[in-house]
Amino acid sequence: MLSTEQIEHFNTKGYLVVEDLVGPEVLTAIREEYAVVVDELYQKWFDEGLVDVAPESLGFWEKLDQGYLNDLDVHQPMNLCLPHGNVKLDSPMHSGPAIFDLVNQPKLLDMVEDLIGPEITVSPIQHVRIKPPERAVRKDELRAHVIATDWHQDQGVTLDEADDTTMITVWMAVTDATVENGCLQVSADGAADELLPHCLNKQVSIVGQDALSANAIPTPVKAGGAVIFHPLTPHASLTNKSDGYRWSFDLRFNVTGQPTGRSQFPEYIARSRKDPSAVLTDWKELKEMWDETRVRLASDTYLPQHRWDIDNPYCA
């Protein structure tokens, strides 16, 4: 699916922009599925008196505005995995047929196969990113899924058990990602030779943000396209200075049988040439896996999901 030139670009630069990975019908299904999620979430807020504008008068984006402006949890109920810590029996996340179909699109998996081989596992480190415009964000907001994301390497958000895992990130655009609305940017130096020191504050961030920002390449991409990263490629996002939201998904894939770096969460096989019968084809089975994980973690000792100690000397 990828050309020789594209594969060479990824191998030398540590990233690749690929347009038209999924068709408009796939994105329409995603929007419809998430419209139901947001409608139910907003109705719950309204019933609990957390917002005072009736849902009938608001559209999808306006409901998100009300959530952010009232400092409500907009992100986790729409996210594709459980929270990093303090998992409870009622901890929300989203799992549905449209997002499962997106992750398992044949053209997308063809591209992944070109880069890591035919034995493909879907990592549990998956996220929704619906970045609000600055007008809808409180001035003291620091969270990575709300404001501009700091510079980091994706290997830096896994545990060290996955340091030798062959993995990639597919940053899939649901809306056009532009410089104005906060598209991603990558280091002009490409993938680093090693994992750089990170600090864990409100975000997991590489030490020395200014130097990376001074040597950055923006990566705009249209809806249905994606930016693909090597796990050691430093990247960040720009600030959303537009009047609208920027919507994407972080999708991660690794070679089957290798650690995902988030072993408490469920993984599944999306493609296998050696054993096609091992491929998960039913989104309901994945949902059951997550439901069982929620119950287990709610009553079990929770393992840290970040390797970085806030007391490290380079974070002082």
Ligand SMILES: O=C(O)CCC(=O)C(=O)O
Contents of the next structure:
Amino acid sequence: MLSTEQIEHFNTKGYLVVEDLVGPEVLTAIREEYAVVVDELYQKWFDEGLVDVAPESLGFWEKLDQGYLNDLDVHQPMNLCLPHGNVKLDSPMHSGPAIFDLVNQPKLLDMVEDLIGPEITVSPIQHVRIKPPERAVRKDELRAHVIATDWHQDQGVTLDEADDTTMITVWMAVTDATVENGCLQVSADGAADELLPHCLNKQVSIVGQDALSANAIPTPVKAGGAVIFHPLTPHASLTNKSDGYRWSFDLRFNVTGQPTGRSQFPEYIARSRKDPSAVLTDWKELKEMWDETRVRLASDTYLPQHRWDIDNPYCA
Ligand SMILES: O=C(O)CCC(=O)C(=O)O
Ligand SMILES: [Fe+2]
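Output block for the form predicted in complex with the named molecule, input the form predicted on its own:
Below, the chain from earlier opens the complete complex, with every other chain and molecule after it.
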């Protein structure tokens, strides 16, 4: 349960840092689940001749280093949703019991309930970010899930059908997030009154990045804690200048029945007072929903993920 002060902080500042939202056993299960994903991924790269160091001599982080340094797709096989466009029958993503358990932790949902009410849908706009230290970042890297994320509002990464949706983002730290390893930062002005113009460069970013950086509040948080923010709160992340990885999940929750802003992807109900029987409790059902979505999108035309196009005049 959030205190009145915490709810007030969220409402006035557009964000809230909450420590100890999930226990260490939940994070241990996540690390074990992802260790299997990374072992399988590395073995596949090795078998295909894409990396040449034998798997036996490498640990979890070293396998990731090899993937990033060899410009392989490290992110998508670990990510929690399908790629944006160009979905193929073999497009990878990750579903599993440990990540399902994390998203559905009662304490986490209690907090979401305090902020958006008891009819809670899990948005399909959710990502893993296992961001490498500089040693494993290629010089030409621009992607937001690898390097620092540009300033943006999360409403800017939905379609406008979700503009009136009551949604929050829960940015959950799996490793301690620090200023040095590239934690999140939010605008000191809090949630804006409206959606600001964004440009589509390599990332979707608000026009005027420097002014936002000059007026930023870094939000370090320990593993198991989270940063919660409003969809109109400008936020970005710092560069990972440490020698370790920075691992987080960004999860979004909205009021059930309102558009998620990405309707071609599956959503599910995590909590309901009106209809408790509608709650999804088995991670395998969610996996099936994504498997069906993959088949459908592989033969579908491209559907936009957000509203910005490259030709906006203010983006020149
Ligand atoms: O983790 C990051 O670098 C950015 C995360 C983000 O933009 C989000 O959680 O909405
Ligand atoms: Fe974001």
